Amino acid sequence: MDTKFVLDLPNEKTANFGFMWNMLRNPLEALTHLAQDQGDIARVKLRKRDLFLLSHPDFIEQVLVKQQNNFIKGQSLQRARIILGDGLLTSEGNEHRAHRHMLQPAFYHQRVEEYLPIMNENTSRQMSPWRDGASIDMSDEMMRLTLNIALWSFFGNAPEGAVERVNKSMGTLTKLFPLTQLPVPDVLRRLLPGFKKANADLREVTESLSKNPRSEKAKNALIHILKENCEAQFTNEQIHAHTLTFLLAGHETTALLLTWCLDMLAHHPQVQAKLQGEVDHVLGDRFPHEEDLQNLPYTRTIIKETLRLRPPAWAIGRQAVQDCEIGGQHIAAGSTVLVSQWVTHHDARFYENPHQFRPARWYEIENIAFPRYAYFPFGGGNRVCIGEHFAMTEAMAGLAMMSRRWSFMPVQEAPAKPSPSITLRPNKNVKLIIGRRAV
């Protein structure tokens, strides 16, 4: 597999200023052009430190897996501690390993199977007010759906008003996120308009969730692990941080995935028709069971293709702890290293017609020697997303149930454009016309 190397620093200082300007204006385009211009190891001088963009699967594997102990979270997530505290997304080293080990049982395959009825019930409830021919805001619908699933699955209850408060706070924090990345002390970032109110609302919600209600569902929920099994190992602040992390990260990325899926299906009716044929055959007129999900291969390819084309997590930043070498390139301690799902997932070396939505490509990929890290929507290594199986199960069940009952037609001529922030969101809410299926 060919690789392209440009290992010398560019001489023009204006090139680096131009890159930073482009990153502020359109980071997806900026990273894509950087990889095209400089190759699989791109290098930009930022003040006294280097930034490397590594785009080849072999180099991505070095960062995420083979040399993972030499890389810590990048500055972007380190600054996110002001919102998330020291949860799984932001903690490092021994603390991260210990906490992940204690929380992992909540995401074992057997436990996720127990969450499936909750996913089914909430999806059915979310669809119940839909009416034939209506225009539905799928961005809002999917956020509400996945947030309710997260509340009931992870915490065993959904306090009154929690969905509205979390949605409103998430909207505020998403708008404020670029400002939270400014290199200023946390005390100044906390003074940003709206930040204090959004943080206070989220803390109140997480405190109500951590009271650990005595419901049957709570006995198997993540909050039971936090409060009962491991209370001696977690401080109150750590319980709050983990609760907030799973509340936010546990619903938003799957909501975006489902929104992108439905938008793609609405604009690709042949794909939608094939999906509906599969779910009609497998499910009939009932909720999906765990074994059903294994018999929906085309449904899975649609989700995989959406994750390739519109990855909710569009880039991963790391910082080198010690000097190292990747692909013949010396990377000094303190350097920032980026690997971008967006860039690699759209690379024509690995995907024919990479900008085309074509789920069937995944049948073809099964029969070729395909690089492992040409596709990494959930990251990799010891920091691979702990909720990967949960998210895939939720997306599979939700997409199957919605497609069984409804057809989706576009309001806009073209699919929504991606808008990168904390995650890869549509540039505007996705609204689709729904039609009740005669099944």
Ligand code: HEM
The other form holds:
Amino acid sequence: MDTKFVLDLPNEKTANFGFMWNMLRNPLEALTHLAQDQGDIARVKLRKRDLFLLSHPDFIEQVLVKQQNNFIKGQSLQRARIILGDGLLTSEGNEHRAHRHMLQPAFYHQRVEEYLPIMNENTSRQMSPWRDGASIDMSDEMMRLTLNIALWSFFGNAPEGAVERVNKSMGTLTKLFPLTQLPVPDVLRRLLPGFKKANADLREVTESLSKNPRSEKAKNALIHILKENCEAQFTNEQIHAHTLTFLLAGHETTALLLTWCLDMLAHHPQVQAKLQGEVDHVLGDRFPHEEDLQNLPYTRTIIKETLRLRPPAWAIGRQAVQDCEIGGQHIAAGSTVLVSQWVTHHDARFYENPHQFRPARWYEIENIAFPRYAYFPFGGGNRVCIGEHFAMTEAMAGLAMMSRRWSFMPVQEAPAKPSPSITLRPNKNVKLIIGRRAV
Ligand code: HEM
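Could you output the structure for the form predicted in complex with the ligand, given that the previous block was the form predicted alone?
Entire complex below, previous chain first.
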């Protein structure tokens, strides 16, 4: 596979304020241009330390896997501790390793399959008020759906008002996120208007989740592991941090995946028709079982293609602990290293017509030598998404169930535009017209 090395960097000596300005204005464009201008190893000289954007799959693999012990989470994730505490997303080193090991059983494949009935029941309940010809705000619907699924799967209950409170607080915190990134002491950041209220609301939700009796359905789930290890391993503060992390990391990304997916289907009727043919044939009139998910290859390509074109996690930041070398480039300790799903998933060297939504490309990719890290919607290495299998199961089952009953038609002429914040959201809520299918 060709690499675009440009080790002799044109703007090496320039403190690149232009780039930082573009990053604030439009980070997707800024990163894309940086990779186009400078190649697979792009370097921006900042005031104190360098920033590198590594775009070739081999270099991404170096950061996420082969040299993973030399990289810690970037500064922005460290600062997110003010919201998330020391949960799995933000912790480092031995603490991260030990906690991941303890929490992993809640995500074993056989356990995720136990969650499938919960996913199905919630999807069915979510669709029950839908009416033929209605215009539905899918952004909102999918957020509610995945939050309910996370609450019931991981905690075995959804306390009264929890969905509204979490959604509202999440909205506030997402808006405040850029401000929480300012290099000021935590006490000042905590004074941001709305911040205190959003955090207090979330804390009430996590406390009620761990207090309320869990349902039988969740007896082996996350809350069980957290409570069993309470006192011995986890402090109350850590239980709050883990609960919050799983609620937040576990619902918004999957909600966005489903929202983008439905928007793409509404604008690609042939893809939608083929999907309907597959789910009608495999599911007939019943909810999806675990074996069905293996027999829905086209549904899977649609999910994969959506994750390629609109990756909910659009960039991953790391900081080098010690000096190292990647692709012949010296990377000094303290440098920031970015790898971006957005940039690499749109690289024409790996994907023909990369901006086109074409799920069938994944059948072709199966038959060629394809670099592993040209596609990394869930990251990789020791920090790979713990919820990958959960999210794929949820998205496959949800999409299959929705497409079995409903057709989706666009309200807008074109699919929504991506708007990057912590995650890759649509620039405005996606509204679609739904039509009841004659089944
Ligand atoms: C489409 C859905 C999802 C996407 C695209 C996604 C993406 C990612 C990515 C890229 C990372 C790695 C971040 C990094 O390396 O810095 C990650 C980590 C993580 N994700 Fe997900 N995720 C999804 C769903 C979920 C779900 C359903 C859960 C929970 C059930 C979850 C929980 C987590 C946690 C706890 C981590 C941190 C893991 C660690 O550092 O050990 N995610 N996710």
